[in-house]
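Consider the single chain below, provided in structure tokens and representing the form predicted on its own.
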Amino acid sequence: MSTLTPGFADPVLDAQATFRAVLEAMSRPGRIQRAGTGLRPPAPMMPAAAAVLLALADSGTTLWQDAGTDAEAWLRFHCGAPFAAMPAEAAFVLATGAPPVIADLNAGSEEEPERGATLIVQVAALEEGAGWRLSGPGIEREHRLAVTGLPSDFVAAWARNRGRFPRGVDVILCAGERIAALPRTVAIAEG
């Protein structure tokens, strides 16, 4: 078993900064923000994904992850979140490999759409100005975001997810110390 690495250097200020970065990313879909600077979570977890979970997950939110036993021990220690047996049972789903099928995750209900899961997906790269054409709330006309490392059927799965609105799953993409968000309201068109 590996040694447990530290979480945030300053738990309060770093959690607040990460929360603001996530809030900015969700309110401006496709805009890249920074999170997790200085974090050294266990591999294969990236600093940005670890920071998002440290800021958002707690003892009242269920978590599922595919990063292995070292990551589970690290997240249990630093977040205190209970772990779900399956992705469909979790409020937060961390995918360090191939993400689970969006349609299989908790989409909330008509009465409580805010209970839909947040899928945190690690990707190889994020770049603004190229790739997908994003539109919807928080985007004046169109925003471009290139994402490297998602399955080829992601855009089609996203369209089905968006069709369930107000129910649905929100996605936070993480690459190293960078994040970009796709709230369930955003439309994605191929570049």
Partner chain sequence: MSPPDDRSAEGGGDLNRPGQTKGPVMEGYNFAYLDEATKRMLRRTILKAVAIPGHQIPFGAREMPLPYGWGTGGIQVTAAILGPSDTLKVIDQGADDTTNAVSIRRFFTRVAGVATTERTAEATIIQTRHRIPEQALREDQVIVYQVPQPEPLSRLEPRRAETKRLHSLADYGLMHVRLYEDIARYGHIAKAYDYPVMVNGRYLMAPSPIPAFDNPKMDRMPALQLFGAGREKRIYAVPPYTEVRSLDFEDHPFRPIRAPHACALCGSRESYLDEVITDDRGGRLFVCSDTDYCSGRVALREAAE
Given for the second form:
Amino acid sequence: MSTLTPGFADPVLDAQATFRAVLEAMSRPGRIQRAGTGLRPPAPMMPAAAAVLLALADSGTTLWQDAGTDAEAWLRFHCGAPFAAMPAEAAFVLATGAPPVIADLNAGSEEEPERGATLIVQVAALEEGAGWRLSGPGIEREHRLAVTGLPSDFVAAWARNRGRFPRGVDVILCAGERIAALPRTVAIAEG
Amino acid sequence: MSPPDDRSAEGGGDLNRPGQTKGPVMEGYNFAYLDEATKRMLRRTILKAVAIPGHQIPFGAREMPLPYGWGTGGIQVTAAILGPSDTLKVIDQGADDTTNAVSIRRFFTRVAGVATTERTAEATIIQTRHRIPEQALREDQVIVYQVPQPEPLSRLEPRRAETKRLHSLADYGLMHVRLYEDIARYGHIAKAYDYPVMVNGRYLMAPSPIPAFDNPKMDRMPALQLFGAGREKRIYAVPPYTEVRSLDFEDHPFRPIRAPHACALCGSRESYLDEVITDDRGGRLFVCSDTDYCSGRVALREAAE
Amino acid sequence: MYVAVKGGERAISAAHAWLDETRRGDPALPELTVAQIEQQMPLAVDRVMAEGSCHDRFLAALAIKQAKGDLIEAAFLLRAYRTTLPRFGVSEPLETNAMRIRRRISATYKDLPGGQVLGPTYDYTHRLLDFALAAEGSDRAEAPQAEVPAGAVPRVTELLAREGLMQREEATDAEPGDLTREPLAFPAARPVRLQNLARGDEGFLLALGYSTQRGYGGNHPFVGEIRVGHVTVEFTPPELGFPIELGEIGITECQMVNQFKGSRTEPPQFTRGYGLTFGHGERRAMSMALVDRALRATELGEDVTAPAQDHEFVLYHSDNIEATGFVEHLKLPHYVDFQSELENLRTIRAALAREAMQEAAE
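Right, the form predicted on its own is done; let's see the coordinates for the form predicted together with its partner chain.
The next block holds the full complex; its first chain is the one shown before.
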């Protein structure tokens, strides 16, 4: 195993800044935030996805990831989160390749929808101002978000995810050091 | 055996970082008092609260060095989101200089060294008890409410197991009956504060004991609204621009009331007023409950003179 | 012209200074030391450790001093400190069978292995104020010491269980829930209930336990056994894989024996109510055992009719730190909500007055 690259340079303040970026992203779906500047996680993990997990995952959360053994070692060391055997069992799911089927992930229960998983998906690019038309809580009228690198059936799967509210999965999209979030409330219309 | 909170101490001793020069930070405690594992737990809870607007999420509330019922929920939420570049405003009853607001502000100055302000416009985080500032909040602000009782149905059904079930079914008949009984008895809904709201058309939510006068400010507010109940150990949220509707009936629309007077200091006829008794012969006057709003108006008037 | 009240910050500082002054009392008298409190008010220290949920005699004594003897305030100080401590893991279960016993009594058997050991108890004192204690410098009386009885001191409930008369508690390796990390959820498992009761307010537990004796959810309890003494705390570090001794703590354990009518699947037998507390706290351990048994009503197929059997009622109201905070928060300003109620009442009364005028005019 190669030497591990470091985690946050300042574990307290970097975690806070990353969390605020995720909070802002989750509160205003489709708006792009920055996270993970300066992080060099093992490939194929991107800095933004690594930062989100460093800020939120720990021994109290289960994690599933498809980024390979180097990433697993890095996350095990820096987050200490127990790994789940199946995506359905995880609180955080990191997809660097084709994301698992949303309907297969934990969506919580009607009484405890907060147990629904957070799916972190790495994509090729995120751009504001074009692409999807997003509406819902957090959006004054409409936000536009162009996402490159998601499977073609994602929007249909998302509509089904949104249809079972309050149960559901929340998604954090990461591209390099950019993040945008899709809370389960957001409606996506293809541009 | 659960693994230790191995990361909880990280950075704990390293409090004199650049960018934290706004106040001397108390030694021996982590930035913003809470350990990092607790902050992560709070942060995960807050994110899910934002994703499910109006839904109360239980969390492992910690004992804080201030008593339960005095804002420990709000304090934990603020501690979880606060960073060194934030400017914090704390109000109680709309005022920055009420004793509990002073105490909470002093707490964050001691444990986080953040800048504080009494000006609504300058704050990035506003922790509040019982009021929403008169000045409209912006997108770059977060308002954190201290919540004594997060369950809007608690007076109708004290059992948490049962209210949880009612929320899952969106069965709010109990509340409608309660409000309708008011109408039958008084001719209008007699709930004057902590007036229940529907969030995004799905969850019935307690807005905390703000006067019903403040309820309309919650609707489609540009700022993120977070709610923390420490003793009851629940967090909930209203994302920006989210519909918050005060419960009412078609023939009895929601009608917030304020004292029909002008502020004795700034003359405002729009703001929410506190009543002040001036003698024992029935003398009274009314002043703005929002002290920043009031002093801003007084300053403007003085500048104009 | 009206000038708004200001100066909250200065008032708070002055109030704190005054508080310090009243804590010290008459400066002509010597100041209490923490060691004196720890040694001479041990039962207060024990209660603060139990309700403060932290076994540390020195810190509990310090908290009592700081709180001017207000034990709930002291427990709060200890809790608020405790919550900042790093957690290294969970100890092995305490082995109370191996307790170094100071006191051990059973109300169910006249004599039994290990014997009845009265220990340092107020039980048979006559409650007459002892004016000799008011005199300073009185010498400490040496208590006579008997031989420590050799051999094991088995628990009474074990003896009954061997005969099949006492319901067995299932041993489990599952990690118990942790109230200090996870909020209460219902139905609450027994380990979580016991954690809640172990740090619950003594007065609340006492009153609830008493209510079960008076017929509110009662079943007749016997004190199978109360034992007070010291037990070893062991911890297994994951890297070692075997337990090491961390030290000793003083505890009180009470096992109440209660009747159980039996069910379709189980013959009639005794069931137990369990109480355990830091330090010497018999009233607390006994009350806890009564309430624990009452809370088992549902799982034992008994009707839930009384407050002490009601999980949400008991577990949500037992914590005196939460309770005192919320009761006392009523002293905080409520001008705003009160004002809204005032205006509301005025509106209602004005409408009623208008109606009455109209009716009179008609």
